[in-house]
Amino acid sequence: MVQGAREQGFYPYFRPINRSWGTEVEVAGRRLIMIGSNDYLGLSHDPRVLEATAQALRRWGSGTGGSRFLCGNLTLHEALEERLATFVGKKKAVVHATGFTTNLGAIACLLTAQDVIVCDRENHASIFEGCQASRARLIPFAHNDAAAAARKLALARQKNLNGCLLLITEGVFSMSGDMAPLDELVKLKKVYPDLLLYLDDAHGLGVMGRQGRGTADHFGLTSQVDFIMGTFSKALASIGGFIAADDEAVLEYLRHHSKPLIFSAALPASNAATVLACLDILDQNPERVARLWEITRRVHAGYREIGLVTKHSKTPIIPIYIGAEEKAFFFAREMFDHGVFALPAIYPAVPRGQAVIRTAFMSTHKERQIQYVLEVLAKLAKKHRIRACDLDEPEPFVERGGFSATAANPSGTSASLAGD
């Protein structure tokens, strides 16, 4: 399939970026609009951010030489531990290399076999493979219902008395944009008082609640969330992950039994810095966070005025329903040849011909790039047919859950594919 696309000139993924503004891009010689980037907040440019990651680069050089366990650990890591904690309402953090090793390492140490582990079936692949390395029952629900959450919590403590419970679900959903119905997980603990709640917020993290501090924050729930994982890959304009909780003795051992962070070099200086100029500025600036939430409610009616389908997201995560995969390649081609960059998502991010294309856009968008945008996509939608008067039955994609990716983790279950 793969080689098909190339040869038909529609390919659309690894395109190399030879340089980038952060709304604008440039990619073999021409300038487009990036409306595909998670950088929500649009910092990885901010001349702040940027001068704090030289001078962290010029005292720190540009690696650790060691993981964090030997001699890669820097007060500079400390300190941000330090700072995420407070951010996001918890006592402790733990940072890791990345999000993805965050998961993995964080879920495969705090469980045994003898516990549970009940699931978003749309979890990121990055949870599946920290539950299967657990060893831990794993249980999936239907993805963001808390009733389908709470049988699954029944059978699974009926079968297993003694073992611990774990309910692991994202806060901001990468591909649909969906938001996890928090309130409602949180009551489950009502039921199982043992029961802890793991929430991965690598979207919420910078975008959702008081001056992004998450989506935990978002619902005013952040003392009932035991775990709260976070990634710098999105809002906070870097690379790298962390875990943060009020059991400091529970950090403590991940810190000691995480094989990702024992085992990989730490995370460089200049990423770290990166971190907490962002957060320097969501404490300084709260309107940057502001600012985004007013681009994404202007570019919700737009698409709404074009016609297209899209899901009801409350975040700034915005997918178009296009249908059949060959149809969104053509489109996201088209796009691009209309100077605007996004990619389309097909199964397994999504049910097969169910492909969307995934745009989320920036708060350092100006008026005359989200224009003209919105009149590339018009002008297309309306050749390809994908407004909702062209399409017979568009309102299963609205009304449905979210997305599968059943062939993205080998136990069967979904799992989003976003980077993490």
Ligand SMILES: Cc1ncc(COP(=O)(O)O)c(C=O)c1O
Given for the second form:
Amino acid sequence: MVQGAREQGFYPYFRPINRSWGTEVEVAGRRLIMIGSNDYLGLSHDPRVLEATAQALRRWGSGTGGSRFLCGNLTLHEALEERLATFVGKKKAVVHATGFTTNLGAIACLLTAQDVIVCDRENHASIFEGCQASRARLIPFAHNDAAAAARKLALARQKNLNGCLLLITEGVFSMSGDMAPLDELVKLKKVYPDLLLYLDDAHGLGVMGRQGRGTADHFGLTSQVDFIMGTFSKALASIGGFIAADDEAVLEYLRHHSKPLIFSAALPASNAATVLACLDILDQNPERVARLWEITRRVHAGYREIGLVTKHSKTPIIPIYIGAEEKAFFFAREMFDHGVFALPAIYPAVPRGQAVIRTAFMSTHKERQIQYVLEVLAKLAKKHRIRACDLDEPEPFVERGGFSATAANPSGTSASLAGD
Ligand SMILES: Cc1ncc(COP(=O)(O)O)c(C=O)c1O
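Next up, the form predicted together with the named molecule, please; the one we just looked at was the form predicted alone.
Below is the whole assembly, all chains and molecules, this chain first.
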């Protein structure tokens, strides 16, 4: 596939970006509108963020010179941990150098071969890597299906009487843009009081809930979620990751047993400072998140008008369903030729034969950019016959899950899109 795509000139990955303005990038001398980035709030180019980053760079230097366990632990890391814990509503947090290694290190060291992990099938690769490294028994359940999770928990309990039981889900799923039914998953804790819930909120942080506090905050269920994991590589405009919890002893254990934390270099100060500056902006400028949701509603409506199939997405991550991988590659190439940068997601990122073009919008996109993207998509969707009417899809949008503004989220930053 890769070789064939290369030979035919439509291999879409590893495209070198020569310059970025956030919502636009320069590739091979051409300026394109970026609609594939996870920089949801467009903070990676905010002057306040850049200034904080530069100051930290001058004070601590460009690298940390070691792992946090040894010489690389900075006061800034500890300030960031405190700030993140407060932000997501937990007592403590532990920062790692990436989101991937946060999942890998945390899951691997928190569980043993005697334990059971019940895991959404569409969870991120880093979660599965962590599960595998832990050697716990892994039982996947059908995506976003709380009833299926309940059945798997019953099975797990039947087979394993004493081990620890952990359920892992993402908050907002990275490819499909749909949300976990967290309210239904939390109810399972009534049936299994020892069940622990682990939420990877890589794509919910900065997007969902009050001032971007995340998916658990959106549902008003923060206290019911035992572990909240997040990354800095999306809305927080940097790189790095953290895990937060109320159980301080467990996090202290993790701090001393997470292999990537002990045996890999610490997050550079400039990245930690970027995240702190982003959190300041979220506190001071909640309209940034509100604007992201305005744009999200606008784009969902635009896609619906064109007839694009976006499945269950209700967030700024909006996949355009294509189907065959080759077709997705062709489609992405034509978007690129029209000046729009977005990438196909193919197996194993999505189920086989269900390729999508993953689009994601930022709060800094301008109306003229959105208008242009919609015009391009309307033209190409007709040409490539990917509209709902071409695909025999009864409905371009299928309602699923309880996605609506909640009492805990009166700001409506992640309000239902049903009112479009
Ligand atoms: C759901 C999810 N978890 C974890 C990660 C890993 O995060 P990072 O890019 O910070 O390593 C990603 C990254 O794509 C992700 O989408």
